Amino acid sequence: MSRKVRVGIIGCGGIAEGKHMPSLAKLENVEMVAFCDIIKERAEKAAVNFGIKEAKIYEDYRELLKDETIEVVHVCTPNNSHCNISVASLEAGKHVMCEKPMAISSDEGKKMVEAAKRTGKKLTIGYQNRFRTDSQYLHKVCSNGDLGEIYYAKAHAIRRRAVPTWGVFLDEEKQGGGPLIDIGTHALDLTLWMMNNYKPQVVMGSTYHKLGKKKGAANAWGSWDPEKFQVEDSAFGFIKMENGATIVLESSWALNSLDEDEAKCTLCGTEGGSDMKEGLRINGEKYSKLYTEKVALDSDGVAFFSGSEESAADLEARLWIEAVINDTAPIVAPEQSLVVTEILEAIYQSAETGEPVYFKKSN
């Protein structure tokens, strides 16, 4: 019989309740014995729903990490405190699930790569947007080369009008920014791993706060308080690679357009391109003519990928506690996730000051 691994939840709130405790809860090898929310009844609420019969709760994370008998900690807690509780986690010598983004600062990242190396440790970051069906597919593709050199990019992250107005996300200091840190991180992390390519050399962006001041607007979640939107409402982003590829990131929260993509990319290269824009396509030249495929991705569909029916979140899940176990390395490296952070830092940076942000050359 497989040992169970013994999680504890910091942050009981609606990605916790949306995503983590789920999918954790569908795992044969997972007990969730503990949870922690400055709101006592959340942590309670979920204690009853997911954890065991003995689980605990806390008020404070301290108090949690002192339980020696729990291996892994999921952090899905406010932005700005995501490098204090993942470094403490790590420290106290658990593995570490952290929501995305990572951090709100490159500073605060590189303290949690530095953790997890020292403490030896595992950390990883909340994208669960890799685990799509499509994203595994097109993350083949890439990996074998179909697509030759990718030099070109678009990470589509735009809605017309879906502010999320409960919760801290129009909170600056807590959230660290709006559309661009919130769902512009998944799109910027699922192209470069599909690019496999985390060497920026020099980003420009721009930040709007144009729409989020508008009163009584039309929004997904009802309308938003424009004096606590604190947070830009778009933000777009220009980035260079060492390698000369180029990559256009956009992200908005409420823009007035119709060409609606969030968690997407379009990668254009030497051999082919793809997108996800209507489903996953690949186009090319083949015989001196030009071909676009859509590709079958339901179970029925390319034999080449199984058509599991489990859903992104379930089998990120499922492949981070398989990696705890196993002691292999987590799909979603830290490493990786900071150079995302880094990227996103310099966007807002390059929007402050209107001068582009240069980044060391690396190794």
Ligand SMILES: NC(=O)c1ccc[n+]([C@@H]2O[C@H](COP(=O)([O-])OP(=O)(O)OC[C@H]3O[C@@H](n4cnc5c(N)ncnc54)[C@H](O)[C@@H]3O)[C@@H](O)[C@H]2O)c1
Contents of the next structure:
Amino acid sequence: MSRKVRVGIIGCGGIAEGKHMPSLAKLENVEMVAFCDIIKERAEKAAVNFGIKEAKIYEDYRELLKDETIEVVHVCTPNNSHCNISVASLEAGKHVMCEKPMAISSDEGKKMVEAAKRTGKKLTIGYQNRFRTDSQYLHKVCSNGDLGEIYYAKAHAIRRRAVPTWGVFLDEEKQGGGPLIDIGTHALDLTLWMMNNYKPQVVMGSTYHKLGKKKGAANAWGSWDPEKFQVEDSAFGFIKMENGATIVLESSWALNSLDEDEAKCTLCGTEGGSDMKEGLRINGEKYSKLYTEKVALDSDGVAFFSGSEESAADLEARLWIEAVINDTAPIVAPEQSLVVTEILEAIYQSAETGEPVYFKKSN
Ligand SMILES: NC(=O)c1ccc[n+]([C@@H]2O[C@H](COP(=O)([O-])OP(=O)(O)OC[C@H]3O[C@@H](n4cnc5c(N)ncnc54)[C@H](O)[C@@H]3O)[C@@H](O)[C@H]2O)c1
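Can I have the other form now, the form predicted together with the ligand, not the form predicted on its own?
Then the entire complex follows, led off by the chain already shown.
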């Protein structure tokens, strides 16, 4: 692969610096040529650390999009700007990797999917947990039908006390919600992908603003300011799929629970089950005996799986850029992310009204 893909980064904060830019920097077929942030110093710093020598700095993403030599844009801004920036980027002829969650509403998500279809450009969402070694292995297990029909699943996104206190995570308008849209989105994406089931029928949800009101609370990133804590601190969903399968989604940034687990799923099928505790475990029954197998996830441990030295973030970036170069579909399809967005929205809606939210029957 001789050609280099010219990439522009929009939003040079935490996730751009922690995930996108370091992973893209490892790829020989990528050059980061433009950086945009409304805080100019962040774009400048990113350009120095990750850009080519002639990298350009922007404070307005619309100016960056005028550069016709840029083929790919990574959107790493707060949630409420994902839709506008992604649609504008697709319309400017760029392929788009947008951070999760896709958008703050299903209407916005639909606009993004439509823009990708209209322009013929690729759109993907930054669900890097699909690219972990355990997830990749479990996906093979599920695709192979080893668990049979998966009719019950749990999507886990529970932190005992880890409320993100930087940036705008607590701001309802900018983020569109709290832990449900922030980390529940990862767990649900992973669960639906394993089940290969994107047809919800009905959703019930509850959200809570309980611990967010506490002053001086213990927290991994320092006490939060209860005045600024506008979003929910916990949210739970009960999702019934058209084929009768049930998914329970648990999400929290602060919960009095020792059952902490994030971006994980438990799957229960007719032939076996799995959970992501102690790595990855598969359980089942053979000759009237129950078994639980712990899957060795290092490269030596699994015979038919090559294992991977790459981190989830590196694999996500590499496969995305390869999809662009080879003109193939990205692993995270925008239509799948739209279903995640619709379910999260339904949980919020049900929590507000106290009523179940029914989906239109698919064809
Ligand atoms: N994949 C993951 O696991 C993961 C983890 C953390 C954050 N995220 C997502 O990444 C996004 C950003 O989160 P973050 O933690 O990096 O936040 P952050 O606040 O650290 O960074 C966001 C950056 O965007 C800039 N910005 C805001 N509006 C802009 C605009 N219109 N044009 C250009 N720049 C703009 C801000 O100045 C800031 O530097 C969020 O959507 C968040 O959900 C994903």
